[in-house]
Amino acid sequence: MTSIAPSAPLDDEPHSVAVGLGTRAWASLRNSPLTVIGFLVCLGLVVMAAFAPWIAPFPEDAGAVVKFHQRLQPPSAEHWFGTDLVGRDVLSRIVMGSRISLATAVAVIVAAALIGVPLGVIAAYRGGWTGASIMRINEVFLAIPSLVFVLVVTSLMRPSLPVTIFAIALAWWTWYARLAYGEVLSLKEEQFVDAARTSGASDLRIAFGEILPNLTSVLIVKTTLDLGYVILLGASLGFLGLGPQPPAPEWGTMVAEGREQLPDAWWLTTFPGLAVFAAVVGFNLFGDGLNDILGGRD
């Protein structure tokens, strides 16, 4: 008698997919040292922001502290990144400022995604007058450069961290709407969508229960890449005096405060500038690596 091997349980399929994705991720990381560098930079930034009061040598220097007897001291064993115009430790202010930069970036991305993704999904799935109206509004926002738009909004309000987040999010949702719109257009004719329609699922259920989960990969990559750009845009606003106001240790504001002391007190602008540079490059490298890992999924 010929024996028939039992079929593998259905529960093994998600496990196999997870194992395959993990194998691909490990192979991509092993073959891409730049992705590893980007991941370590991002991880370091998150850890620094989370434990800033314990990492900073002088955490009190993040506030309105004056130490004129230590004014403009160059980098030394006591103050690794030197001191600023009123004697505050620059390293401590950079470490504490990581909280502002990262919180701004995360809040902007979350707000932009919550606004843009549903609008893009609705525009693509519904189509017709509804979709055309949403995308025409989207194009109007996209026609204005992000920095110009944000500058106009922040200049009309009192500069602060909430205003910075609001202004950037108001400019950034358009990219998520456009991304979701393009992805949903290519997915809404797939067989799993037809099957959902046949089973009697509502449009809301199909759009957000069936199609939206398939955007997870592209949204993860997009948000990772955007974190660096938002940090850069937030630092640009701080440099122009339209971000969080002193004594807040915002990186762009620190660069602006030190530019008048160049080239003598070079550390005032160099180290905050390097912090911005490292954050932007780190998130871009890590985002590109995630794109290689997640983009190869079937």
Second form
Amino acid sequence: MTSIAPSAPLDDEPHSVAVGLGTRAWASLRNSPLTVIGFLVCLGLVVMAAFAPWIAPFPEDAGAVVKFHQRLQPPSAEHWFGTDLVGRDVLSRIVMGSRISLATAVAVIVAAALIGVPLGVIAAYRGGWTGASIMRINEVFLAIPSLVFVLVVTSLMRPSLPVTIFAIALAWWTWYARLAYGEVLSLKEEQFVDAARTSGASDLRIAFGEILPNLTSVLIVKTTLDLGYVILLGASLGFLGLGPQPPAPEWGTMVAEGREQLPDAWWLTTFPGLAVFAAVVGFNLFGDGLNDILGGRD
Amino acid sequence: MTMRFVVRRFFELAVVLGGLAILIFVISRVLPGDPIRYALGPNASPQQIEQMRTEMGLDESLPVQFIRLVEGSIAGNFGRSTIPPFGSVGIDIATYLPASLELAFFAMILAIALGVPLGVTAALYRDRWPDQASRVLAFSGVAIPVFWLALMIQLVVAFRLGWLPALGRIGRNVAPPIDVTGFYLIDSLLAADIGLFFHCLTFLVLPALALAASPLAMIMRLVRASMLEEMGKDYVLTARANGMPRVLVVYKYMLRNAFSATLTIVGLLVGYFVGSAFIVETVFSWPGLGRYGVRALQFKDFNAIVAVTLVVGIAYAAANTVVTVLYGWLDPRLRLSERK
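Mind sharing the form predicted together with the partner chain? What's above is the form predicted on its own.
Entire complex below, previous chain first.
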């Protein structure tokens, strides 16, 4: 117990130090084609959003353009995903719409993490009355299913992109607070915390300087998975008419508009829906893979 | 001690419900946006707006408004709707709730009835094709947008193939069964009308399928995981070594243990059902609380929004309490761990 030198043969911890993150990442990637697929889908989405005006065949179709001579055309060589009620190219609108979905997701996750994580850390580290009240408030927010909560908030305000982001973030911080709370609760019993305290570090420094960095990998996995789920929630909002308003090429809004043309113009609902599906699957697979690479739990 | 466990859960429920009332009150009073101005239209005079504020009690002080809200929720009186036909919100909710409950219960049964055997199969055929298929199904189930799935099911099965009706809860020229439980399936059986029962069933299947897809996937994966865990345990080996038939070991002993883990997510699933019901009911024109809620949200029907949110929150919290209590009853470790 007194010796620190690795004199005893520790058979139950084989080579745990020697394998670096890079090696582990490479091994995981090689064994899991799904992670690679997920990564490629995510990368594709980011590239698509970044260069949308150059990728979209008809970037002007993202707005309130009318081309009546080519309305409701089925998929063809010129319009891969067909055209909508006023003749706009569906593919172009989907490509341009990736900006809305991705921007929403990133903004929501950043806001939710910035609010939720510090609250969770404080609740777990301080405990007592402060911790209990933070977690009670958290539970109350969780008492309404998130979709319903977000719908109510957007409806009472005026639906638009900033309102969508605000509403989803207001519902989403709870998950980050919970996650941070659970992690810190066990981390604060670790020896390095005692060590920091003995050497005279302040509570603030221990909580945010010593404990918080240990949450990095959990948070990376969580945010990756969440990017997909926020895109899904945002699209659901759009579908119910409470997201960014037309003519914004929001994917869920496009499905709702296309719904009026069912069952004939099936392409109007099919392709924007597939875009949402692909994005969520991509972030899901990639997040799961990251979890394996970073050595997280199931 | 079991009693103590239950009492504690109900105490927690009361705290959450109190918080819920406060949260909804704050959201509905504090957020910018004026539903009354919206309800009356852009040409409303200041007098009209003032009159409506008085009618809805929004001119009272905030504490008084809050007490009104709590009183109203307990009595089931939520005021009047601000959009045509301006009915009583409490009566509206009582009218639409049974349809939603019927849909949700049926979807839940569907998800469990399909998810559990699929999960068991995936575990028994680990890493073979049934397992791989279940993995794909699970990923799709979680990632698929429910509004899109609902539309696709409707497009293919109802519009293209014409197998089942696409919209509504009952045929246009068919009289609903005499109202006993509000569930058409049960009421038609009570009226001994088998034809009507199957008629209503055809309307229920598609929306229930859309609603059940994602929970089905989650249940399947969870059952698979807990079955795999059970498989490695000694009692399974002992039972098999003693010559007990595999079917009996799997379905009588392993599944029972695996199932208690599944129960933990049923509480979460209730939240999913409530949220997704808003979407699925809209797509299939199912006359339930979800569709009512969406209409209220779209037209800023203030009282209805507050009421629907409250009802949904109460149902969700109550369901979670029931699940926790049930879980404690099934798994004594949980309720005993609280005694220190």
